[in-house]
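Here you get one chain, nothing else, as structure tokens; it is the form predicted alone.
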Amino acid sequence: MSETLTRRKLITTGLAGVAGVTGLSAAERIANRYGLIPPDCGGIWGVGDTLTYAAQRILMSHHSMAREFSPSEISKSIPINSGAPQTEDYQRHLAGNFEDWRLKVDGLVARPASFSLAEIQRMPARTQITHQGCEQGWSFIAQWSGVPLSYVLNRVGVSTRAKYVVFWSFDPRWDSLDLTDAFHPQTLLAYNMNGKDLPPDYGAPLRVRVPRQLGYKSVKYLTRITVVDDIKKVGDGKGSALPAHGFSWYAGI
């Protein structure tokens, strides 16, 4: 039996059975053996997050695709949960149409790089019409265009030791993805929304789009991407700024 099938059996039978008999803490120990523990496993949702992450990673992995919609289904109204950053640095770049802005890509990569917005826009692009669900209860459907994150990661040469991709922003929020979502074909670095340049309130000049997770994982106002092997060394070690406020690091839908 292949390792993939063994892991699938572990999740569908072993973890379920253990959780039913001895509780979720035992299931967490089994998941740890297979490297399926999310960075915030000690958060307020505890081992429940671990079981969710482990199950989704094994059962769906790279093969699961978020639904894509037709142009007629694009939402007429698109809400936002906060406006563009008012910091001096962001406003200066905004006033200059982001001509001096650069996206730095560093960490465990063979060729650290710094890309202008024009350079990113010349990279192979993908357009998708996908749903963005918000943890606050609202949602919308929009068309997004950008470069697949996988293209950028392949261009800089990600180390075999890498496990996470960390996103830094003009906004105080930061977040990360594991390599499964980072290399997923629907994960974009988006610079265009509904056929127009990404508006400031929606993340200009560049944002992550992760259709397979809730909206807060799609970090806006990007400045830097760092590839790491151990997320425990970043910030408070929980993979994101948001677990400290009660949100799960993994927000798969």
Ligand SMILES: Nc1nc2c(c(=O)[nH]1)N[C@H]1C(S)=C(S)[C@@H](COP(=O)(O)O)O[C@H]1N2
Second form
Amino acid sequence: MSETLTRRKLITTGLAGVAGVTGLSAAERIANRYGLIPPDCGGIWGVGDTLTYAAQRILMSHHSMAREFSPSEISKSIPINSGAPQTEDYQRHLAGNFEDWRLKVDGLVARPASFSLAEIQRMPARTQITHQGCEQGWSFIAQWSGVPLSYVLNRVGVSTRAKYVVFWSFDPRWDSLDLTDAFHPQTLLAYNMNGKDLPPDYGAPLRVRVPRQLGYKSVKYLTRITVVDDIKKVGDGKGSALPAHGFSWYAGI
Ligand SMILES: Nc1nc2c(c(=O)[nH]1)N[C@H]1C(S)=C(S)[C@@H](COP(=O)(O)O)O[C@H]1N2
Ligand SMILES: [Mo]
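Alright, leaving the form predicted alone aside, put up the form predicted together with the named molecule.
First the chain shown before, then all remaining chains and molecules of the complex.
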């Protein structure tokens, strides 16, 4: 059977349908064939995550946009999830207005780079008013400005072998995106929130904003971005610090 026919059949049947008729392992095999197994997949919950991730990737256009709001809809109060790191390293950079801070970009790229905040702020900017939802049940709408991650990735030249983009932070939090979300036009490296420099508690000097996924994918206090082909070799191999605490690597909304 040709690739297109298999794909059409998969779409019309729906992955959940496939799961119901022929068993979850068949759905997983099909998802695997299309490279749609999320890195934290394993055991019974992993199968569920595969279905969510694969179904979204197959059924939704790669360029479907998260909703953007008008300025009047910006939330008056903005919750914080974990304030700025209290480490000596972070506090020193904060005291120095992040002038010595650099964003390292390495891994499977043609031109590994290290950008200052000023350099990042001179790159083409995008401003968007989007919703951020936390898995803990609160959410808010704010305006974020920054450089599209795609611009930075194109500037360093991503290898054709690349599959994931990994984000490292001043705190132990780390996470990753597949290339679909990494190159999505609304995925930003944001340095401005509601018209002001990103406040420390909200991720200064630079944070990810990925409005098509839950808040925990938007890593704050960035230090480094690494492009990889095999996410299993990074950290505990689950694509993010969160799966170890029971949250899935893919948190699409
Ligand atoms: N480095 C880092 N990034 C992080 C977190 C964190 O603790 N450390 N918390 C995440 C979670 S769970 C959420 S919901 C959002 C919250 O962003 P906010 O504090 O701007 O509301 O940031 C995410 N990014
Ligand atoms: Mo969160």
